[in-house]
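In the form predicted alone, a lone chain appears below as structure tokens.
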Amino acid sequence: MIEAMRLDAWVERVRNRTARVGVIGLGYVGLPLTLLFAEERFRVTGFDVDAAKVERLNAGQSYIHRIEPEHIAAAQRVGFEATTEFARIAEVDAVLICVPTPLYPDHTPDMSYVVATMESLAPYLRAGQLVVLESTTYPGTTEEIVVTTIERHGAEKGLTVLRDAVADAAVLDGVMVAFSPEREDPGNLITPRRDVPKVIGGVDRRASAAAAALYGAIFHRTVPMSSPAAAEMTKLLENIYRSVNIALVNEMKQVAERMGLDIWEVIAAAATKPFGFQAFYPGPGVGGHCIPVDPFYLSWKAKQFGMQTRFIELAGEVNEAMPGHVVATVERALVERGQTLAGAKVLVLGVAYKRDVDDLRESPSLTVIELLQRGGATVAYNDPFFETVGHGRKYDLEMRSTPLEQVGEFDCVVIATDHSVYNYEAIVREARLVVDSRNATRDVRSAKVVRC
């Protein structure tokens, strides 16, 4: 019988960089995390069900903006490789799960990616491994899905998830499980990833200690929590805080418009207050994986406890309505110029959900395009990060980016994403009409511009 590893020996493997790390899901969260570990000389195995991604990574190529091929090559020099073979989970000491957690159309959590991942990896787990869920989710997911799946698969071979109520709390005779939410901020060039504190909630003390040691090797600070559920709730609070404040300023923008006031001027003045105020900015809606999704995750879970999160749900509804507000502004501006939306040619600038990122997830720009099309407009787009836009969970567009040289051919240009590469002065000069949902033309004075 093989003697079980002890916690101090596991932590020592992390310290001397002999611990092997597995990252499941090599997207906007998993791939940057992989590179952080590789920079600290950890040997990382990346897992993904997308064979094309795996092939590109193993060929030294990148598919994410700001991650260059040389970053992949540097990781490969210290042992990084990608695979679709989940049987290789047995080779690693830590398994970090970074898969999507989207919403179904009725705003209920779609946990299919987490469930499928756990079903794929659980048969290959062994005692002494650490499993960490990083995907944003509702409180209770780690226990309800990760732990139960491991214990169900491990029942026949006697493999369990470690709990504190044991005789020797230093022996790793089971699987350690924790939750540690990703805190990625795509496009942020100011805050290094290492400087973002890593929240950790272990099922037991061994899992918390192991996760703190592992993440402490690549992050400057770890924040231990009392449980996975507390860590899960922390991530929701962070993102719901943003959702609510963005909804507030989106609503205030519409009020200011009716009053003939410039909300951007108002926000700038309010931001001079050195206490009690943090500036948030309006836009065509919210995008990315977290802000449009997380409020509904908590609302769904709260209902199981007899609670209705009216404030949170309202914020989500306000933000979801913003693409409609943009389209209404376009229609109104066209009518004022003697034209209808039906039959108009409209160019949407920017389809990414955020400035200077190559990320379409939950982008309000895509909704703006679809609403314009429903209104009878002929719609095109331009985005330097997306040559084409095809099919997604919530869109089916099949469009190709239109050159900016054709701006003057359109009846209206809608600024939906304020990429920094755009020359807004030139765009306004060439355009017939500009509807600006991002205040990107704030330094341009022209009667052609309508801000919304």
Ligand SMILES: NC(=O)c1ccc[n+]([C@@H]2O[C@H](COP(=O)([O-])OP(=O)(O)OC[C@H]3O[C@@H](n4cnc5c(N)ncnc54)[C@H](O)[C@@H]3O)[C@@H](O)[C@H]2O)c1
Contents of the next structure:
Amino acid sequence: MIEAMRLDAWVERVRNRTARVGVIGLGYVGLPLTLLFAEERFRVTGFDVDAAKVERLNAGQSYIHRIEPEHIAAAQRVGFEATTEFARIAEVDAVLICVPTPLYPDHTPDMSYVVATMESLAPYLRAGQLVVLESTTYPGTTEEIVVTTIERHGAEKGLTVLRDAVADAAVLDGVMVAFSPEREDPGNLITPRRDVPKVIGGVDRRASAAAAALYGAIFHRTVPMSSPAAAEMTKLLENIYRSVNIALVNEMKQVAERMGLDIWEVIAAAATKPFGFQAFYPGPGVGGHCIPVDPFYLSWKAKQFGMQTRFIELAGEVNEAMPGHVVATVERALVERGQTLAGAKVLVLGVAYKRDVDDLRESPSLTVIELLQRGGATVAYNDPFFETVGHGRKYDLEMRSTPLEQVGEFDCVVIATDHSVYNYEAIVREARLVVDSRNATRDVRSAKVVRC
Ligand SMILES: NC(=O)c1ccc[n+]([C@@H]2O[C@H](COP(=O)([O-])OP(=O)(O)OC[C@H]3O[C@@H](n4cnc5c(N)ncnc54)[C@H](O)[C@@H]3O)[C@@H](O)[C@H]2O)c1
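Would you mind giving the form predicted in complex with this ligand, to go alongside the form predicted alone above?
So here's everything in the complex, that chain up top.
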């Protein structure tokens, strides 16, 4: 019989970099995480079901804007490779799961990616491995899906998930399981990833200790929590806090507009208070994989506890109504200039869900485009990150980016995403009318600009 590894030996493998890391799901979260481990000289194997992504990575190419091929090449030099073969899970010491957790159209959690991942990897797990779920999800997922799937597959070979109530709490004679939420902030060039503390909730103390050792090698600080569910709830609190506060300023913006006040001036002044206020900014709505999605994971779970999450529902409602507010502003501005929305030519600047990212998911710009089209406008867009826009979970547009030189040919230009490459002064100069939903033209004085 093979003797089980001890926790201190596992931690030593992390220290001397012989521990091997597996990352499942090589997307916006998994790929940067892979590269962080590689920078710290860990040999990483990346797993993905998307064979095209695996092929591109192994050819040294990147598919994420801010990740350069040199980063991939540097990781390859310390042993990084991507694969679709889940049998290779057996080779790694830690498995970090970064697969999507979207919503179904009725706002209930779509756990199919997490379930499929667990079914693919569980047959290959062995004692002494650490499995960490990083995908954002409702409290209870790690226990309900990750632990149960491992134990169901492990039943025949006697493989279980480690729990604290054992004789020798340093022996790794089962699988260690933890939850550690991802706090990736795409486009954030100010806070280095390593400076963002990593929250960890292990199923037992060995899982927490092993995960703290592993993440401690790449993050400056780890934050231990009492359980995976507490860590799952932490991530949801962070994102619900953002969603609710963004909805609050979006509502205040509309009130301010009616009163003839500039909400941006008001927020800037409020932000001078050194305590008790954190600035959030209005916009055309919220986008990305997190803020429009994650809060509803809690709403859904809360219902099982007989609770209604009214703040979450209300924030969702306010934020989802914002593209409509932008389009209503465009229509009003056109009417004031003797035109109608029907028949107008409108150019939408920026289709990415936020500044300087190449991510379209849940982007409010796409809803703005659809609403403008529904109002009878002829719509074009420009986005330096997207040459074309096709079909997605929630949109069906067949469009190609219009060159900026054509700005002057449109009845109205809508600033939906404030990419930093845009020269806003030049855009206002060339345009006939600009509706700015991001305060991107704050330094430009012109009667052509309508802020909303
Ligand atoms: N994108 C962000 O900024 C961000 C930030 C914090 C947290 N998160 C969370 O991280 C998770 C991942 O998000 P993302 O933005 O990286 O998603 P993504 O869509 O960019 O990447 C997910 C990857 O998983 C792969 N995948 C899907 N099913 C798989 C399976 N069964 N086995 C292996 N691979 C599979 C996909 O092919 C894709 O490459 C989500 O839960 C999300 O909420 C995302």
